[in-house]
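Okay, so here's just one chain, in structure tokens, the form predicted on its own.
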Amino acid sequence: MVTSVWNKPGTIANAFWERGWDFEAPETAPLPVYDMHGHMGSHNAIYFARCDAPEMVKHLKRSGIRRLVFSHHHALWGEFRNAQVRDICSQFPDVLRFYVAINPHRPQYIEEDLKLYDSFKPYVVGLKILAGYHKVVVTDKRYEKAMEFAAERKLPVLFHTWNGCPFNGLDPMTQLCKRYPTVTFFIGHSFSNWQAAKKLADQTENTYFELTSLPGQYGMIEHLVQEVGSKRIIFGTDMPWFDEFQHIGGILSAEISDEAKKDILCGNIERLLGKDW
């Protein structure tokens, strides 16, 4: 009879199964978890059980997430300013961090928010670009100011990506990653295709592949670890679109080593950003 990873003493999965990860008592957790891809706020296309900061933070604590880095839905559409997102984070300083939302259809907002970037500290982590929804290819000139800013400061930029998408698929993302070698690219959803992720990883060194929606696809985590390497993979959920517990469970139950799980859940981000950010 095969023993489940959850029942193997000494494993990260067993530690989670036996006692959970109590955010209020972090010394009992086997490791921190950093969710590098979140959102906040309502959305016209879906109902969310929790999409505002107080309810989201409660759920993050229940699931043992040390930090959530998010972009606000309404800031991405230009209905809400990034300064307001900074104010939300300041109410939950131990848990929330944010990406400055970049909307190519609001160039005046981009310019204003980049000037305000330092005032967003210590809560700001980098930028977020959602080209597939804005219908503007990532290589377009309308992103240049934001990308040059990120390059100068060596910031991470999270991109929503999808294989075959003309706005953020493999070809335009490859061009962009090579154009800005000092930017750390977080490849949201990893194109939802491990073959595309491998092609980009093989051609670049400044890319990290994020896992939103992938733990539910059988074998996807194992393929990514084998082809891209655990040192290039980061954890994310798209919360509130997906649930923290489901994604953590997907990583912990994957047929990969505990070392690889640590890389994904916390190690790679701590190498990039440190342990206190």
Given for the second form:
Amino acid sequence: MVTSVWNKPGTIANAFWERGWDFEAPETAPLPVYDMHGHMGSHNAIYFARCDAPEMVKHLKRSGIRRLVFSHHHALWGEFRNAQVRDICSQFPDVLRFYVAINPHRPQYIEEDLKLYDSFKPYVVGLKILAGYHKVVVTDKRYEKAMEFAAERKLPVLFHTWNGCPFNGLDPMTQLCKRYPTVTFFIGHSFSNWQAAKKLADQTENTYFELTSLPGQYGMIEHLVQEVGSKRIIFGTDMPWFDEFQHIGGILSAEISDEAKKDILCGNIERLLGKDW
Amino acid sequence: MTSETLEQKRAARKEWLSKLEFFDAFCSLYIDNNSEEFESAIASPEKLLAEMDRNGVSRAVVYHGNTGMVGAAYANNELAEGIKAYSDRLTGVWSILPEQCHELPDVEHIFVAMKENNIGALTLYPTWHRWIPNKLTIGRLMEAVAARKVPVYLPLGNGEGSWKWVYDFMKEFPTATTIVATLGLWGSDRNLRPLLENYPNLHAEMSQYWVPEGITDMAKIYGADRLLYGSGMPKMGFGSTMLSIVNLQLPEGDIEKIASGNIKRLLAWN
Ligand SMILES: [Zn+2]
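Same protein, different condition: the form predicted on its own was shown, now please give the form predicted together with the partner chain.
Now the complete complex, all chains and molecules, led by this one.
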């Protein structure tokens, strides 16, 4: 048998491949992986057997995830409030962190939640904006309060982005990233298009390209690393949508250097946010 | 747990992994000229085999990635020619059409032709090729196919089937040995579980089933015999699903079935 990406001794891929994730101690994981794009709660169109905190945390722990930062489905789309999400995180303080879900159709909730932001610490990491689903373009006035809040505090904001989408495609995202230079933009799904990601990367410095749904797509990670550079790519899964091992496997099996794999899975986030959060 | 036990566990896992074989049950060859993503497609068997080697995949079932556009007869021939030199690692899939137009070998000859050409399974593109798969169009063929347990791939997406299409096909041919493929990235349990429950010869390949612990859950309910490792190349790559399969919370024997055992069993008719 030819030496494969998995059985080359001394590589990160080999360490993940051979590790017995169910019997090894968590602190011996080859890398502390940061999943920067998760959700929680049931979904209208998908059956999730494991979408609440206890089951999710079990999966996260056994796949070596140090932190999952998520926005709750029902805070994005329903009447579940961000304060309740904070309480969920507080039950799993060693793993769970959250983004304040911003719903442009609930201006009063935005105002209330931003006022509560400091009380969400230490579990809150930033804001989440899902313009493609809420069908309000990211440059709309309805996000202004939230964006100004993030700019003032230099917070990360995770955006769902998709190439060609009028609400969070390349053009409105480029405008917004330039308008708020002190905000750290997490470009969720990297527009699902490496060409669009490159265009934004070339024009901005405050942007990091997030990978949900991309690892596993043949050649995608290689293209992104080549075009935007491994220092600007961060890992995410939409958990509980996608399996952590599947997404990590997509990074580890890509034809990129071990250094790039490390940047993506943990290095970049530790550089941005540190290790103690 | 003593450290010795831990060492033993590590050694046992390493040993097991070194013997674990991956046989990709759903992979394609040749460029789909109608896809925007064609630049990443695998255009030659040599390139495909190199990528399999890089990922540690020993064998693959391959269909012609441009069957939709070039048609079944052309694609079937080109695929058979392309994989001829690699029959130890690549097994082909032929696409079928209504019997009445006699565009492909008829039911008396098709199985011999498949054997001669290293073709282990069938598939169909009724949307692309404009026909209706039912007893009127492929009744005689499907009766023989089901009796011989020849696996039939039912592909979703790529301009082809919908879940409704798969449900209709299974209602028409309930005993057929089938493999539902390209499930779509939005978790498909609501569509897949009723099929697994009702049709014991239906299987699914996992290239786009990414629900956390979902393969483990389905294998526990319907049996590990029903699920297959598939890469979905070249839309998807080989490696990502491999890492989730070696970490399923199932007995090693079940993981071996999903990684390679099941597809070998399904191809054994030939
Ligand atoms: Zn998301």
